[in-house]
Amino acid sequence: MPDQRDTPIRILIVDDHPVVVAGLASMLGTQPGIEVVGSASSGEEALELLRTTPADLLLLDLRMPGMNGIDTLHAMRSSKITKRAIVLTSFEADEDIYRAVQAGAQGYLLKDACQTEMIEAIRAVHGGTRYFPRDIAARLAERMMRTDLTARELEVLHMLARGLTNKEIGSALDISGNTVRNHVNSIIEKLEVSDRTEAATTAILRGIIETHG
């Protein structure tokens, strides 16, 4: 029976930026015990490759056109694809980290991580443990202690971020001004902020809601 230590860790890189893929493949290709077995530019392509490519671990971008990283993790779980995954991203908002872990990521690294840390993370996650840099782990722990916003509160929060008044929110959602006020107060309490403006700003910074344009 071959020694498992002699078997390379087979990596699938999932990222829609060719320069990132080329850089990672070049860097990891020089590491003993690690083999890059393929790359995909989307979540859909990654799922197809995983059916035929003998990968052990994914380095997974968070934001991609079509199926993003978190959608890909959910799809893997639904399809009973049990490969381990490290999210490798430029984004570090609290909610991004939390959603990735909830979806099944075993590690979370920023793309500016040094080579030593990336190799350490790959070996740790492949070995069955999780890997989160200290600051990421602290923010994840803090986020997990906060109460989740309800679907209705998220709707209200999106409208707060657009600058709508309570009356305008009530009209849009067909609810009373008093009900809107209760939702706003609940949002402020859950986000631990002082007012509606800070609630909207904090939600954007943490990645709870996204702005476009």
Given for the second form:
Number of protein chains: 2
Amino acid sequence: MPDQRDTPIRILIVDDHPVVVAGLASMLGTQPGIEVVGSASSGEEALELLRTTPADLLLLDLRMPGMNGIDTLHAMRSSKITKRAIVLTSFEADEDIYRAVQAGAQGYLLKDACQTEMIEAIRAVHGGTRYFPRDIAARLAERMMRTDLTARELEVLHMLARGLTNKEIGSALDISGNTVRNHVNSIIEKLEVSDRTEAATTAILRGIIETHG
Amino acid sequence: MPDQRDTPIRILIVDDHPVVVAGLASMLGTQPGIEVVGSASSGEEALELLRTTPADLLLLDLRMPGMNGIDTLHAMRSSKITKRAIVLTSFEADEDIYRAVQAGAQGYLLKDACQTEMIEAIRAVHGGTRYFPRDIAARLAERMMRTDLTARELEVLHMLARGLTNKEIGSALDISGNTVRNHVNSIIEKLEVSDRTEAATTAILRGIIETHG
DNA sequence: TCCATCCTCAACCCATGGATGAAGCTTGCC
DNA sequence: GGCAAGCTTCATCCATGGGTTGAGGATGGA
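Return the form predicted together with a further copy of the same chain of this protein as a structure block, the form predicted on its own having already been given.
What follows is the whole complex; the chain from before opens it.
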């Protein structure tokens, strides 16, 4: 365990909400052993900032306009930039959690977390341990059990949720309405729901479908 | 217009996210003419605090565990407590906006608002003017044009979104499946969607249905 | 090569959506 | 009281859509 006075944990905050940035800075800035070295309001800005600002750990918002948290993690991996990262978001949609972990996040915090929990998570992740609240870990485990939807099924799911019929989806994808039915059935089975309507609502609630637009 | 130095606007923050409370306090606390006199993490706590702490304006989170923002506004109205209130939330679901205004909120801010906008909103609402961002105002106007769903239709909508068939809904409500069909048709018409599936997703996206549980 | 997965298609049967009609009920207004 | 309006209830007919099942072809990894 590193001496906190000699080597403070350098944190970069990435969030498009000014309130959250200010709140994190104020909650963490006064903590011994923790130093907020910068903040960015988007993934692009964060990557740019990382070129000049040495940081140990990212506090990363998932849903941001433009390059979101997942995109940012992937971009970092592509650029061989390896920083530890904690995803900090308002949502506990299990698809979000799953994708964050897949993209390389070592921790996942909800924005209703208290100061103590945040600091605990930061120290844990900086020390090399993963950190997930109990509910989040449970959701993650549950998600791990499920099969991913295929690319085709995701296309169908998006259209289905917008109220298109199988025939309309078929026309849009240039396949038969019968085939669309099979994709829908596969979706229903994988999501463990009873019909297309529940598939749509479940997809939104689990974060499989974007709710913005 | 009151002299800012003599009569600062006394603000009470109500939000269950410690980060947001800290952020607002840090963003607003240093502003001339604005004073944050307290914070509460729930509606109940806010009402309790209002007994002893004089405040001019509430910054109120909509979605909180227990008594939420709308409930709090209603409770204040019942208790003849008239405070100006700005609802501050992450969501721009038009049903949320509509209900907030119906409950007596004079302003609606998204949490991605910048410091300037927040201060502008606070000064406007304290001065007696309503404040709504352009998008929000548009959504509100659109919502105003629509007809409210009846209590029965809301019941049906909830079950529909959980994937129940008309017959199953009928059994649960102890009415005929035919009747449920009529309710569903009415829902589809009022929401201006094409089928039950889009009705369900639209209900979630517009905030008609709670997404927690 | 073999197996698994994905995408594709088709046919059967039931559920759903749309259009009406109508009855009992409460609410509120004249 | 009497009347109108709205909500809830139930019904029928009909066209369409959707859930189930079975099955073939393509692809890719073991």
